[in-house]
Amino acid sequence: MTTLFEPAFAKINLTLDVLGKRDDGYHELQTVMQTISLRDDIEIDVGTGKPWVLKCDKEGVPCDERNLAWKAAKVFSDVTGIDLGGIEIRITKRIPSEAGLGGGSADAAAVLRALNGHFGAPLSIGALAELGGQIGSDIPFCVIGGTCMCEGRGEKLRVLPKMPECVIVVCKPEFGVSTPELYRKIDSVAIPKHPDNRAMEAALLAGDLGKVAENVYNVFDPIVTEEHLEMNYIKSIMNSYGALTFQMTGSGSAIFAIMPDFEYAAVVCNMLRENYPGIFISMPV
């Protein structure tokens, strides 16, 4: 038996645009994603000789074939033809659920990377990302990580220049957001503003953190904020203590702020921690 260790990094959406609904029922997206240092930890025992087991230290996470990490192990075994010889997957959970931070996708991507590395890399990183797309739309990006333009359902990736060094505060309110319901709502309204993805790419290429911050935008943010006004309170605290920008990530409900340095980030965390225990300081990775 061998034990594998792999970090599973959260993601934020620096931009997120919905371009319309496709014939297959999915939505056409254009989003600049960024991995951050907030992470789950994945341990995998390979070759246990026993039935598959998945354990998680957080209640409410499915610990069977419904879990994306389990699905990732199965699709890797099925596609490569490799007999894993029984596995046990253990997830140490730090990334909040229903947050738009890609926690389940990050876990699945970590399983794919760990197994692929252990078995001598039978799949290229591109093929591994494509394999992840069979399980979930965010998994291809989570396999590759860094800074990427993601299009289609999220499976079409283009690596971008890395995000400039900064500190990122993430705050997860108590409420969650139904992603299918949010997409139904955005289908029924005119989107008043779209992110400028070309300007975001130019800012990343120039390594200009101020310009990156200026171009952060998520079309879902106004819709969720309108229904959950406490998001304005969180944003006001971030704004009052030096945030360069603040925005909801993904389909929510977590809000991230780009801070100029750790000291300002620490103040924001201290101000919000009493009401929002799901608050984290992280960095781009």
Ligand code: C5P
The other form holds:
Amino acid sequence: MTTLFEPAFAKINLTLDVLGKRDDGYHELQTVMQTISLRDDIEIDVGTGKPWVLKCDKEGVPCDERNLAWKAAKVFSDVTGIDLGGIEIRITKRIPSEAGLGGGSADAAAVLRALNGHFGAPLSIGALAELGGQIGSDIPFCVIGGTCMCEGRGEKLRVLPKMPECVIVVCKPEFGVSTPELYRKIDSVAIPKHPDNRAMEAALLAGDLGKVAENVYNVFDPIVTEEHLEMNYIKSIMNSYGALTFQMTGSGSAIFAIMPDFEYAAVVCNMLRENYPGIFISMPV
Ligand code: C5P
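Right, and the form predicted together with cytidine-5'-monophosphate (C5P) of this protein, after the form predicted on its own?
Full assembly next; the chain just shown is listed first.
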């Protein structure tokens, strides 16, 4: 038996635009995603000789075939024809759920990377990302990581220049958001403002953090903020302590702030921690 270790990094959406609804029910997206240092840890025992087991240190996470990490191992085994000989997956969870941080997707992507590496890379990184797309729209990006423009359902990736170094505070309010419901909602409203993805790409190319911050925008943010006014409270604290920008990530409900330095980030955390225990300091990775 061998034990594999793999980090599973959370993602934030620097931009998120919904271009329209597709015939398959999904939505056409254009989103710049970024992995951050907030992470789950994945351990996999391969070749246990026993039925598959999945364990997670956090309550409420499904520990069976419903878990995306389990699905990832299954699809990897099916597509490559490799018999895993029994596995035990252990997940140490730090990424909050229903947050728009891609926690489940990150875990699945980590399983794909770990298994592919262990078995001598039968799949190219591109093929591995594509395989991830069969189980979730964010998984292809989580396989690749870094900074990417993601289009289509989220599975068409283009690697972008790295996000400039900075400190990112992530705050998860208590309430969660149903992703399918939010997509349904956006179909029924006119989107008043769209992100300028070209300007975001130019800012990344120039390595200009100020310009990156200026172009952070998520079309879902105003819809969720309108229904949950406490988002404004979180944002106002971030704003008071010098955030270059603040915005909801993905379909929410976590909000991230790009901070000019660690000291101010720490102050924001101290100000919010009492009411929001789901608060983290991280960096782009
Ligand atoms: O692919 P995934 O299972 O992560 O998507 C969750 C839900 O988000 C989908 O069932 C769909 O309602 C919505 N979605 C969408 N268009 C996308 C990605 C997700 O409508 N491009």
